[in-house]
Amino acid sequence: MQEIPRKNKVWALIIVGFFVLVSLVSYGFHEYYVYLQAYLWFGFIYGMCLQYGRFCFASAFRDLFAVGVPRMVVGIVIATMLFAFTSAFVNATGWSTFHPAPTSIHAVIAGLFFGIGMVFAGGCASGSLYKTGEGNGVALMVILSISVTQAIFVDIGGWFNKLVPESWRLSAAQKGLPPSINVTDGWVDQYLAGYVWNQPTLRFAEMLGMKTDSIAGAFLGNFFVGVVLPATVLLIWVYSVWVRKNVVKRAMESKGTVTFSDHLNGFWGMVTSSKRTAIAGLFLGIACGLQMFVIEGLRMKFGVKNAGTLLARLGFDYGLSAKGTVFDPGYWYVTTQEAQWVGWTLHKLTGINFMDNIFFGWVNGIPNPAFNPADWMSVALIGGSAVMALLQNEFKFKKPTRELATWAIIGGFFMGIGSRLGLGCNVGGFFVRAANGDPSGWLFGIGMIGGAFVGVKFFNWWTERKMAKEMAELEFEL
């Protein structure tokens, strides 16, 4: 085993003393900071699994498209089951904070310009988060470019409402929002309350006619309608197309003849191939259900159904949403958060409202991000990726080059497109929504799947590209 440097055991003893006394002098303040808290030592931990377990999707599917390599995306998959093993328990008891989103086409149409974003940038929303963690320049880079690409697009409008349809108008102003959402002036706007809110939001467990909120909804009609048998299709179509051919080529060498106990042996070791993922996956599963548990109970304890109330009585009512909320899943979201970063940065440096949207306006807010619950969340995960990277001897300041800087930029800038669209990202649009029911989850994911193989397979055409134009310059100068 390989010995860590002091250095690094001080660094991270440095990282968790600060998030204790962040803890500390908060609740001193008032107790009502445990809210906040909640978020930070949840954040702290998932920041911790996703690096232990190389937990990052884009990586997952340009293995599996570029080389061949499945272990990553089996791994997913199997801590998307053991997550919805947690979410069935948490559903069943009727505490859940999860909220399904609406299922439709765009949630494809999302996923595809997610899954091609994060191919482009070489790490997904919260792959980027725990890579900054590790130091990593370019994966901060990703963050910034998905966080502006967010702020920026939500309050888009001009020459953008020429494409939306008329029946998108109309029924956009037919839905009741406040003057101070300005909803016919904003491309996304319109799409959000003209189309995205009237499609459907049903959990399998209501698809078939049960309540989520009991033991046959969560554990039938979720879990194992919802998500294990999609989740084993998907396992059996990555066995057949990429290791099915290894196990009949080695069958066939060492006996003449391949039979079904080979293929079963096969699938069984490519499921099994995964294990650091599939062990931080499974820690992910059961943090993310605690989570629901204890945002639940703190709700209970103070009186209030969002954190905005709590930030109203501590007089930080600053950013306060239309109807006086802030983002406050109550459980592990990613990209939300970030784009309130800088919508407020926005609205403070250049006097523009940014609060006449939907997205921050209606829904979000841009509260300070130092009173921000989610916020607290994110930065915590930074920093449980980099305590768990210092432990390994893993941390190690990366400074990105220009082309990689380029890449991380542009694939922001699809993946916070994808984002908007979807209503969240690989963790909000997908690992959250598949483990806990809910089919638009399924159909982000197929958009993502479909996305990652076109950015794969532009990056093969890319570099053949460039590697055929340098040497055609290297002959042109010999």
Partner chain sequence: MAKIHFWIVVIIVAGFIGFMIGYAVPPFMEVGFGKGQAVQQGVSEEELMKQYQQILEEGGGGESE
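In this text, all values refer to a predicted model and were calculated from it rather than measured experimentally. Numbering follows the first chain given and starts at 1. Rigid core here is just the name for the largest C-alpha set that superposes within 1.5 Å across the two forms. What changes on going to the form predicted together with the partner chain:
- Superposition of the core reveals a Cα shift of less than 2 Å for Phe18 between these two forms.
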The other form holds:
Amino acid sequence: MQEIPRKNKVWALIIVGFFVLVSLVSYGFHEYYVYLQAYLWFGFIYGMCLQYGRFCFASAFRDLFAVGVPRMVVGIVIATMLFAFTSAFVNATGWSTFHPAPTSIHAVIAGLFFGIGMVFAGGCASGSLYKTGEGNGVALMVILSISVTQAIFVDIGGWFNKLVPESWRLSAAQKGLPPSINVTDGWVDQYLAGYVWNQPTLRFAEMLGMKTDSIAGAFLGNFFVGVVLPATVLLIWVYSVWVRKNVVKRAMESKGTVTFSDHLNGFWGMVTSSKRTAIAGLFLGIACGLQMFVIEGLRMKFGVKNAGTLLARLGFDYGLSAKGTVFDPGYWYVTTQEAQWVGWTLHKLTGINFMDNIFFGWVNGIPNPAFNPADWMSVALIGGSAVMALLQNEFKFKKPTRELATWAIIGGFFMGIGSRLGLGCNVGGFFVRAANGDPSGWLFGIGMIGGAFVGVKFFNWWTERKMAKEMAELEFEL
Amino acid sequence: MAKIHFWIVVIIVAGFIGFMIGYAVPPFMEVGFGKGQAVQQGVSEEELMKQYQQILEEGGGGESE
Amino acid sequence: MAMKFEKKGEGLYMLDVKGYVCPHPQIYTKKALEKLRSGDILEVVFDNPSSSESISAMCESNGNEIVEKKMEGGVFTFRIRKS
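Please could you give me the other form, the form predicted together with the partner chain, since above is the form predicted on its own?
Let us now look at the entire complex, which starts with that chain.
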């Protein structure tokens, strides 16, 4: 292994030192900051895990479709199972902060948008965060694009109100939301209150007549039926389409026949081909479970249900939702806080009211990013990834080229739309949901697979075209 | 991988996580977690709304003590 | 920085996709390998860490041998022999 430059080690310690300083100083101001620090340090761990595992959702189905590499999709599926196992434990104890999302076809459509965006951008929402930590300027542009798209998308009304079906409008108007939300103005508002909220929230445990906060429900219903079975089906599909033929070819070459045990070995080889991702998935699962535990404990200790109350007590009541809440998921989440900081910035800069919609005004608020727990998590995630990248000598500043910047902005746009339609990104919308036995997570996942397929089709065409051009020039030289 | 530095980072992170778990465990003990009873969590949403309204009426800022 | 594909010698080609992020390095590598003749060597230069795993796995499953792997200051150079 190569020597790590001294400079890298120093920078890694400086970054950690900065977060230590923030923690100590804020704690000195008030005990309540422990709550934000919980987000910070768990975010840091997520960043380290993601970078170590090269946890790239975007590449999962993309690399499978584009270059026939099943490594990442297998890694993600295994990680989902390991994550689901720790989640089942958390659910069984009853202190999970997870809430299932409404299940309907909208999750598939959202996933489709997100999947296309992910391939274009070259990274998912969390992927772009950790790649920013690796010094990747394209990833930073993706984050900006997702953030801005979301903040504008959730607030947009005017002409877009005409696209809202009458039934959504009527149903939304009946939800008894406060006048400040102005629910009949805004496409996303009416989509949420008039359609999504009317859909059932399901979990595999409940669908099977068990309770999620029981051992049977959590492990048998949510974990086994809700995760292990579909994940196994997915793995078998990947094996039979992409891996099987290589196993057959190799067996035929070496001994002339193919036995069932060859297939078993081939399958096992596929499963174990991405240890890094699986290890990262396990640690992510443990970290998420611990974060839920810590956040729940802190909520009980401080007598609150949401960080908004703590912020209000600290005197930061600007940008709290009409319920006095802010976004406070209690676990790994990415996109909402990205929308929030842009919402806050635009609110401050342009004076446009970004609080007259459900997303910001009723649920998540737009607190000052400096005191937004989830933003602390995102910043620390970038930091954790940077530290990991520095210590492995994989950190490198990369300026985006014009071509990549274009893809980044288009990709971020699609992901922004997808994550708002699906109430979450690949993490909040798929990974965490699927792992917690929420069928809507799998629906989002199916959409993502379709989206990845569409995105790959496009890039195959594009690359082919560019290569042909380069090659033509070469032939000319010869 | 710079081994020593990696472990320094891990120890610092573990230290903070440990500190926060130390914060979170006592309230869990109080509500009887681990004694096989259902955990009663925090306060209700209505209470929260009331609390928030009260803070707003008091003019926002400052402690609610 | 745009992508570059050059002939460096007899049966030796260089694909420079520095600056590109996923999925471009692996797609370019795949497309380039498809164009080469059996036995030709392709030298891929890239600086996107996660592509290194994808390219390795892709070569492994297609039977193309990676004869040399280098990594210096975040820049990867892989020499791949087309099977």
